[in-house]
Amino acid sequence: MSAFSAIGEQREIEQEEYTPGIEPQPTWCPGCGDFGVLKALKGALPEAGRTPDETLTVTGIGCSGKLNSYFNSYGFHTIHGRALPVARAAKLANPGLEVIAAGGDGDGYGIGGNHFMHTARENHDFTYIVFNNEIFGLTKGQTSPTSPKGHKSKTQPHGSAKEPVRPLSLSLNAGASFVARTAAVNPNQAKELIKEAIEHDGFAHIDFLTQCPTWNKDAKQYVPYIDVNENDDYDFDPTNRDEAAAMMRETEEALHEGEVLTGKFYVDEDRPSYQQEKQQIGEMPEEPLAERYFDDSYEWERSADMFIDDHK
């Protein structure tokens, strides 16, 4: 499609731009979830206007980690739990990247839990996209922080004695300025949301329900799902947090009894980024980190300009 790029170029943005020159074969399982997000975030990333080299892929360890091996933009493959410090120190050095973090429910939800609350406190300006199969599935079927009470696996043979964590509400209890959840069986929905959320001015947290048929066969949540934005039943006001927060409990409530509900859950377009709040204190310059350099008279200036300079 044609549209402006972040740095205003306009030119036609070709999805297939974002598969890689030689494509590698993916070691996904077959009927995995994740060619869902890998499909919906090629969608999405042209219609917003985006191309790859002013993309970034962060990603942390797990089957999720794999993404940006698949994808065609610069990338970054952290260590576990940790792809959101990564991804806000990009952001913060070069605010015209689109920087699109991602990660596993183990590893966004647990090891990297920490992270995940402050980044949506703080409400850093990029995309975080958890998918969640309530497994961990690289390691082969260990039990998660999202997987249900009750849930029997190689570390927990008896069943999981431990409430699951409920992602929507922590991540808007936290802070983030604009949550949804969605599955990858509905492409359609997912590559709309992760649109929305490449254009929202601050933290965007998807969680994206994958099924993973390997280590998690007996997980029957994933399909029918109901879209709470387009259906009749459920009348909410998503920019409303308190109608957002009930919303989100009756999601999180329903999901193990076999009743998906995705969505744009909350959005607040009103509150600023970290970015925006740092500039507002004259604690950021406006002119990126990443364009300068420290020089030997300890001035900055901006590296195009120098690189122009010393080859004219």
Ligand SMILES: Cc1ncc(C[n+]2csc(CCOP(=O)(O)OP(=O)(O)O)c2C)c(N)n1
Given for the second form:
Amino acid sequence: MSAFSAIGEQREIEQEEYTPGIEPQPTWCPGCGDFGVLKALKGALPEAGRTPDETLTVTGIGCSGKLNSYFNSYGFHTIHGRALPVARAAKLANPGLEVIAAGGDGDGYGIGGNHFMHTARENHDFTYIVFNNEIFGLTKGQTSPTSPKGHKSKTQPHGSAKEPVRPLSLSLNAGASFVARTAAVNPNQAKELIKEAIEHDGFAHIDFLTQCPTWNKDAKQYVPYIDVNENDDYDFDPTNRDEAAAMMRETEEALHEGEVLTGKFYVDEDRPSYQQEKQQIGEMPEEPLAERYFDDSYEWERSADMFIDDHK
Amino acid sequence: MTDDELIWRIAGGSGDGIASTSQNFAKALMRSGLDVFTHRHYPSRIRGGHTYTEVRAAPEDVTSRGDGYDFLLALGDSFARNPQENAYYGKEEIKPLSENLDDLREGGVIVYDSGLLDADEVPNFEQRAEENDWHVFPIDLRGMAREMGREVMRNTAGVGVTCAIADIPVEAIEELMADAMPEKILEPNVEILNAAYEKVHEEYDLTGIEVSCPEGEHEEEQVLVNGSDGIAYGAFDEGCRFIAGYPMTPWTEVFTIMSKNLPEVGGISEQVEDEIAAAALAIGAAHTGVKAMSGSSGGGFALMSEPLGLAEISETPIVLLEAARAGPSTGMPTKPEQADLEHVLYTSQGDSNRVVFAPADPAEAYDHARRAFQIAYEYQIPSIILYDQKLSGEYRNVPASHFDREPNPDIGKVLTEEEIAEAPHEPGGKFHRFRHEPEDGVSPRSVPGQKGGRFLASGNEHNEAGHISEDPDNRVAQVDRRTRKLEAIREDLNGDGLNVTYGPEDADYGVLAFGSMVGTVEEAVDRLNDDGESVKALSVGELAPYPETEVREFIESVDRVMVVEMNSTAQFRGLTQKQLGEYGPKLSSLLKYNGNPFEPAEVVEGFHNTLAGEEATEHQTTFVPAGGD
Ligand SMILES: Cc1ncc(C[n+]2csc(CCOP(=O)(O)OP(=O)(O)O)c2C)c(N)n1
Ligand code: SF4
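To complete the pair, please output the form predicted together with this ligand; the form predicted alone was given just before.
First the chain shown before, then all remaining chains and molecules of the complex.
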């Protein structure tokens, strides 16, 4: 079997390579914010120098989960809430892959909330994009974990009694080493942030504000938004944890007042990724495990040689 | 099985080293040439609480625990609590002695630690000892151990006493200790072993004691392994280098063995947040081309139901273990049952397929694990190994050569980049990974990172390139292709020796069993035939696809069949009838679900009751007569 390596094919990559040819047109509604994520991702990957064959997108279920149906890389459209554990293993098994996990707010902060916490805690080295439309889209508009308090829906007709999840603060406190928020209405910022997230060594979480004009008509289109990294009114240092935390709180409060603050809120370049930590303690091979199965000259160890003596 | 055997029971508190002491003792006997079998009984408690392990040793194959035993070594429970008279959990302090008397055979030996146990507190102790002709040795093992080193060494003292009484050379134990113990503790242990041995010879008259250890000889070198070792090493030799899990008794044992050994060879073990994640990680690793597994027990396996379906429809090869225990819900964590059979066969939504293996003993656990990986990777389908609490911790000797085999890292039909280049693609570049036509249902795959091989794997129904599709023709073609795999697998497995007949070929009656009950059934079959009955057994090791031909032939070759299983709803019998579509009136059930596995005598008695139509049973077993189809 021929060997393969997913690491670093150096060549010019056309954005078109990520656009499938005759595949079905997206089934997303007109005006859906999900188009913005797709566009930003298609822009970011070639700039980050990763080819479609060395990229694996892992998604959950929801309108958001269909991202990789319209994106021309390796893809795994998994089950509701479980993109992260699948992505984690893929990255551990073949660290050469560029792994991008994605899903909705229900998917990532609701049913997959436990995985989100642990993936951030472990600081796995990949990018996670959450399409945050503050609603369940695919199942037709039920309240989601990010819907504001008082939000009415068919399953919460009297309005939600719950405070919404604050994804940025949650992510920071769980241990993510890169936390950002962007919005579909600004594809340039989105593209730049995704590119930075890809280049970051560690868990990079992007809360991506995506409007759902079909079920969340009242919700803002996330305009006008402000990029806090560009705007002089917001003076904070994203490498300083306390300042980042304060800025995130402000941002999350502001969103409910209709003010959309976006940008890179936190980055820790010093924290080793999970893979590095695991290598440190001798629990992770130097060479990608996945490649070993393609290496005909590898001498596979046998239990008879390694462990059976202990049982004699 | 002949009468020429020794069954030794060591009893004490959980956490007092009963398991390790008995394991060493069993190993010493194995090294001396005997066949051994261990049976472990423990409560769901970390420290304290009555626990025992039995070691049965004989010159020829031992496949089960016996009925009763002949030598009790009762150590004190150093963690015993509840000294009150009517405490809820009973009078813990004397349990190692009081709890074990019922099964001790006539003429048996009792050695108890008089430093911690008081026989006066055991109801009717003296009277019972007299009636049963037991030989009682109160010895202050704790005192000896304290004097000569540390209190924990009272287990060693107990073994020394055992050797003296049962006529086992202490050298065998010494040699083993030298292999297993660090220098520092070896010396005092050897010292106390010999001191205890000599004390018995000096202070007691051993005439009239009939309990002794037989002699035996092996033709080749043996190893002492349990079912968990077997599964772990089988997986290892098939090239499994990735495991993800979450602890749950008794699956944890395999997880532990793999976690300890994988990093040594550059493999990866992940303890994750829950079982859904664990199964999803195995899928993620397998998708990238690595041989991966996960597993759990009852409740944890329930959480894996949805990932299991994802693996099936996305055709990601994974191996899952289900180490069953008594349920439902948390049930009895440390007690065996075979009641998860239907759970394993049918869990997950839709017409989902999987392959299920059920090994009967540690050697088979190794073989089945290898087979489970081969099938999963060759056919891109989830394989499950269903075993249980009994098999997971049960030690037996297996010829060392059983493990001496070539590794198999083959991951099945994965195309090379050159082959991918020639395969059909969408105009946009996606490779047709899920092609309709393969006869055996297996469409060759690519793995992420390979040039030109990109495709979409999805839990949604999809077309040949992996795109989500609700097209009716495609749907039927995909379902049919995935189902065709099962027929191919059935043929592939046919004649693999997974289903084993035992006993005289022309027998009048048959017994059907699977998994950990098989060894017990085999011993029962031997006893019945020795008593002039005419019985044989079929051990079914392949539960899905069900080996219809082999089971049908077996049932048709006898007058009536008794199905033995550890659950209350006759799941295995139900499966057999469902698969074969007949034989209802010919099959009856022998069921047990009180937390303890069948003993051979119960199967013998069950046989008389069910098939020969005799008197009702005195044991806690249920006899369910044959019904219509
Ligand atoms: C285990 C499970 N529960 C429920 C569903 C149904 N379901 C599909 S998508 C979805 C919600 C999606 O909402 P979100 O994650 O916010 O994504 P969006 O559609 O808004 O992009 C639900 C509840 C499912 N597929 N699986
Ligand atoms: S329902 Fe909402 S989220 Fe889903 S595609 Fe339509 S607009 Fe987008």
